[in-house]
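Okay, so here's just one chain, in C-alpha cells, the form predicted alone.
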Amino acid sequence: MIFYDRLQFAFTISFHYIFPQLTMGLSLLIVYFKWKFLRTKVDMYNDAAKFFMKIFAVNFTLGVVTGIPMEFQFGTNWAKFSELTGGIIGQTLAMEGIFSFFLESAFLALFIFGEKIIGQKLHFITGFLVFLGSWASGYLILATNAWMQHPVGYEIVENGKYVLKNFSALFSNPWLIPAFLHNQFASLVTASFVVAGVGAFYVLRQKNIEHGKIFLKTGVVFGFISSLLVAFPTGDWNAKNVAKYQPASFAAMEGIFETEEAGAEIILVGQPNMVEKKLDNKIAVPNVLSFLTYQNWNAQIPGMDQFTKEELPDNIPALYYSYHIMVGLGTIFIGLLGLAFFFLWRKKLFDIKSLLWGILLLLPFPYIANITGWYVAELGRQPFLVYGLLKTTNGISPTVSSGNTLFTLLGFAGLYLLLGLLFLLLIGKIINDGPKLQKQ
C-alpha cells in the first residue's frame, strides 16, 4: 500500500510545483520591471509588468487547485503522519495559507485591476505585496520540510505525539535558511529563461522586438546572477548541510559506495551498480569532493559501506541520479547564461540566433532541475518522514487501502492532463497575444 501513497504524493505535488516554481521567481522579476518604470518612465516596462502578471495570475492560479489535493493527502493518506506530528507542521502550514496566501491573493487581483484607481506608486506597491507573499509562502512550505528534514525544538509526549517546545528553534533551524535560499534563487532561474525564452521568441519571429530585447535582457542578466547563485554559496551550504546532519544520504547521491582514506572523489558520470556496490563506466576527479565539502583535499567522507540498509536511503539510484541530473542542468545553465551575458555586454545577443535558440530551447529543463532537486531532498530524507525519529512505512492510513489509492491517482492523472493543456492554451493565448495589448 505504501508505494502507491508515494507515488500519489510524488505525482501530485510534481505537477504541483510547476506552477510556484514560477510565481515566486516571476513575483521578483515582475517588481523589477514595475520599479524600472517609475524610474525611467519608458512603457515598455510597466507593459511587461503587466503581461507577465498575467502569466503569474494563471500560473497563481493553477498552483491553488492543484495544492488543494496535497492538503486533503495529509488526512487521506497520511493519516497517522499528521495525527504524529500536526502539532509542529500544522502550525507553519496554516501560517503559510492564512499569512502568505491571503496576502498574494489579495494584492494580485489590486494588481491586475487597480492601476487606475490606486496610481502608479501603489501598484507597485501592490506588485511589492505579491512577491512578499510569494517568498513568505515559500519560505514557511521550507520551514515545514527543513522540520522534517533535521527536527528541532520538539519534545514528544506520552501519547507518542510530537509537540513544539520552542517556537523560535523552528525558524532558527540550521536546514531552513540554506534550503529557503537555495530554492529561491532556483526558481529565480525558471522564471529568468521564461522571461528571456519570450523575449527570445518575440526577437526570433519578429514580432513585438523591443519588448523581446527587454525581456531577454532582463531574463539573461537575473538567469546568470541566480544561476550562480544556486550552485554558490547556496547549492554548497545545502551539500554542507546533508554531509553534516545526513551523511548516509550524502554518500548515496554523490555516489560513494567504499569509504576512502585520503579523500574522496567527486563522480563526473557513472551508473549505479546496486548488485556489485559500485558505480559503472565512472569518471571521477580525485580529492575534489573532500576539498568542496571540507576545505581539505585529504578530508574522508563516510562511504555507504559505514551505515547500515536500514540507515541508507531506500532508493539509492533514484537519489543519485535525481541530484546528477540538478547539478549537470544547472551546470548547463550556468555556461549557456554565462555566454547570452557575455555577448549582451558586447551588444550582439539579439543578432546570434543560434544562442536566442538555445535560450529558448532550455526553457522546459530549469523545471525538469527544480523537481529532481526536490526529489533529491526527498528521496534522501527516506527511510523517514522525519529525519531519524518517524518512519515513512509508520505514517500512513491503515484504513485506505491500496486500490482506493490507485483509483484517485488515475483520477488525477486525468484531471491533470487536462488543467495542463488548459495552462498550455492559455499562456500561449497570453504569450501570442503580446506585451502591447496589456496597456490600459
The other form holds:
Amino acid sequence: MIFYDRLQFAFTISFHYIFPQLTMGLSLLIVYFKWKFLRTKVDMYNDAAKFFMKIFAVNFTLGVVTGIPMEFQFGTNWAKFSELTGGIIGQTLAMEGIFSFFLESAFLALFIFGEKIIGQKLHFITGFLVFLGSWASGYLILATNAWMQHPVGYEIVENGKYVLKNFSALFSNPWLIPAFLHNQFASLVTASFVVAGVGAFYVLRQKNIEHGKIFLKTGVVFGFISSLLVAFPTGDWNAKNVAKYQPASFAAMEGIFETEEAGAEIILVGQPNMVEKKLDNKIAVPNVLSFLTYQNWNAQIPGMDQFTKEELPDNIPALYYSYHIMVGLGTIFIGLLGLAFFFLWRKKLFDIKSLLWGILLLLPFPYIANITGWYVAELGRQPFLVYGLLKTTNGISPTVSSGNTLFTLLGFAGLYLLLGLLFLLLIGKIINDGPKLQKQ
Amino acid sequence: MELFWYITIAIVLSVFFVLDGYDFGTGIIHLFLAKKEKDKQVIAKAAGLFWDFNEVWLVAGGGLLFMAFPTYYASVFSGFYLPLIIVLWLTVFRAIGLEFRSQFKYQMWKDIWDKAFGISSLLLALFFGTALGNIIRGVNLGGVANGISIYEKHYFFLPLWNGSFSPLHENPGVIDWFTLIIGIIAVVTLAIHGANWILLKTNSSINTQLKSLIFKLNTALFILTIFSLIVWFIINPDALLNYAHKPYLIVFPFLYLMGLTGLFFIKRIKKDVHGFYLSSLLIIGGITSSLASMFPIILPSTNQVNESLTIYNTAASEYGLSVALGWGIIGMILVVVYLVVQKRLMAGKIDKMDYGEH
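For comparison with the form predicted alone, would you give the structure of this protein in the form predicted together with its partner chain?
Next comes the full complex, and the chain you just saw is listed first.
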C-alpha cells in the first residue's frame, strides 16, 4: 500500500517544514538585529537578536530531529527510488550535510553560548555563519527537488538506473534559482510575521512596548518587501516554469478544465467537480491567465482536456486548492503588510490597534502558505517522483509491508503530537518571559 | 574510487561514534549515577553543548552513503526498517531531553527529561551496537526460502526478532543472542567513553567514583570482547580469514587492544584527556576491525543463492564518485576548520565557564 508511504512522507515533511521555514528567514533577521546593534550600540537591538535566538534555538532543535527522518525515509520507505536516483540526488543531499549542517551546527552553539567568551564582533560573525549555513541548506534541498521536478544532466543505464553525466547541470537547472528564491523569500515572510506578530502582541498587551515597536518596525519592513518578492518576480517566474515544463500540472493547479481558443481565464474561486470535469461556483476573470503567463491576452493554454489520465496529477482538487490557498494568502499578506508599511511611514502604525491585531492574528498563515506552496510543487509533480521518468508507484521499498509502514506512521503521529505541544509550550513561555528578562 | 569513499564514510561514522558516542555514554552515566541536581545539570550540559554538531556526523555519513553506495543505502535502510525508525524516535527523545530540561525550573519537569535523555541514550547505544552486530552477521539477502529468492537479490527485510533468537537461523532477526552481545559491548564501551568525557569536561562530585567505574567496566568489556570473539568464530569460522590474508589489517584490532589495555591504568592517568583518547581508540578500533574483517563486503549474505553486498556491487557511477571527490575534499577541510575553531573557543571544564543565560 503506497498510500501509507506517501502519507507518512507528507505528514513528516509537513511537520518538519514548520521549523526550517522559520529558521531560514529568522537567521537573516537575527543577523540584521545584531548588525544594527553593532552600528547603533542601542542595547535593545542586541536584546532582540538574543531573544529571537532563543526562539531560533528551539526551532532549530526541532528542525534537526524532524529532519533526520526525512533523509532516512529516502532509504527506509523509498528504497527503489534511492537505488535508482541516489547517484544523482545523493550528490546534493550529501553536500547539504557537509556544507551546511556542519557550518550551521558548529557556529550555532557558539552563537547561543559564546557571546561573553568570544566578544561582540565574533558573535556577529558566528550569527552570520549560521545564516549562511541555513540558506545553503535551503539551496541544496531545492537543487535536489529541482532535479526531481525537471531532471537534467543524467543518463539512463542498463537496469534502469539514473547516472550522473553532468554535475554542473544540477546547479544550472532552470528550475532551481526561481524555486530557491521563491522559497527563501517565503521563509522570510514567515519569519517577518513572527517578529512583527510578537511585536504587535507586546504593544497590544502594553508589555515590553519599546521592544515590541522595534520588532514591529523590522517585521513589517522585511515582511512587506519579501511578500512582494515572493509574488513578483519569483512567483511569476515559477508559474512560467510550471507552464513550460509541467503543462499538465499547470492546467490542474489553475483549474483549467477546458482549453479556450481565445485565451485562458484566471480562476479566483470555485470547486473542482471531478465527475463533470468542471468548476462549480466559479468566479473568474477572462484572459488574465494567458496574459500573466505569456504576456498575450489571447495566448492559448492547454487545459486538462488535452492530457491523458496518466499525464495528469492524481489528486487534482488537492493541487488546485493548495495553489489557490497559497496565492490567496500571499495576496492578503501583501495587502496587510502594505497597509502597515504605509502607516509605519506615516508614524501611526503603533496607534492603529485593528492593524496590530491583524498582524498578530495572521501570524499562523504564512506557515500555511509555505506548506501549501510545497504541496503545489509535490502534488503537481505526481504521478511521478522524477517528472516524466520515474512513477511514484515504482519508487517504494520492495520489502517493507504496509503493516510496518502504518505502525511507524502512527508512531510518528503520536511523537509529533507530543513535540508540537512541547513546542507551543516553550515558545509561549519564551514570548511570555519577553526580551527584558535577558540578564546583561 | 569506491575504496576512497568507503574509507571516508568509515571515518565519518567513526567520528560520529567518538563524538556522539560520548553523548550516549554521558547519558548512560547520567541515568545511573548522577544523583545531585548540580551534577545532573552539569553532566547534561556536558552532553548537550554540542550534540547537534555531533549528530551532524551521522547525517553527513548517511548522505555520503546515499551518494556513493545508493544500492546499499536502499537495501540496508529498507531491510532494517523498524530498528532504524525506532532509532529516529529515540534520537528525538534524546535531543528534546537535553534541550528542554533547563527550560522550566520545576524539578518534575527536569526529572522527566533527565530520564528521557538517559534511557534514550542507553537504548541508542544498544541499538547501534546491535546494528553493527547485524552487519557483521549478515542477513538473508533476497529473502531466500527453499532456495528461491522472494525479493530482488540485494533486498531483504528483517523482523525485530524471531522465535529462536539465534544468529544461525535461516531468517535471522535484528535481535539475536549474537547481536545482543555486540549491543551490550557498545553500551559498556560508550559508558566508559562518556565517563571519560565527564571527567574531561566537568568537576562533578562523582568524578572520583567514575575512575573506579571505568576500571570495572573495562574489565567487563575485556571479558565480553573475548566472549564475543569466540561466539563470532562459532557462527562464522572464516571470520578472521581477512586478517590472515592481509596481515597489515591487524593494525585495527591493535588500536582496540591499546585502548583496552590503557584503560586498565585509568587511575594512574593524570591528564583526563588521555583517558578520553583511550576510549576513542576503543571505539575506532572496534568499528574498523569489524569492517576490516569483512572487506570488501559490507553486508554478508547468509544464504548460498545471492552474493554478499560489497563496495563494488553497490557503488554509484565512477563519474559521480570522482566529482564528489572534488567537493568532498573542500568540505572536509572546512569541517576540520570549524572543529578547530569551535574547540579553541570553547575548551576547558564547562562548570567553570560562564555561558550566560540559555
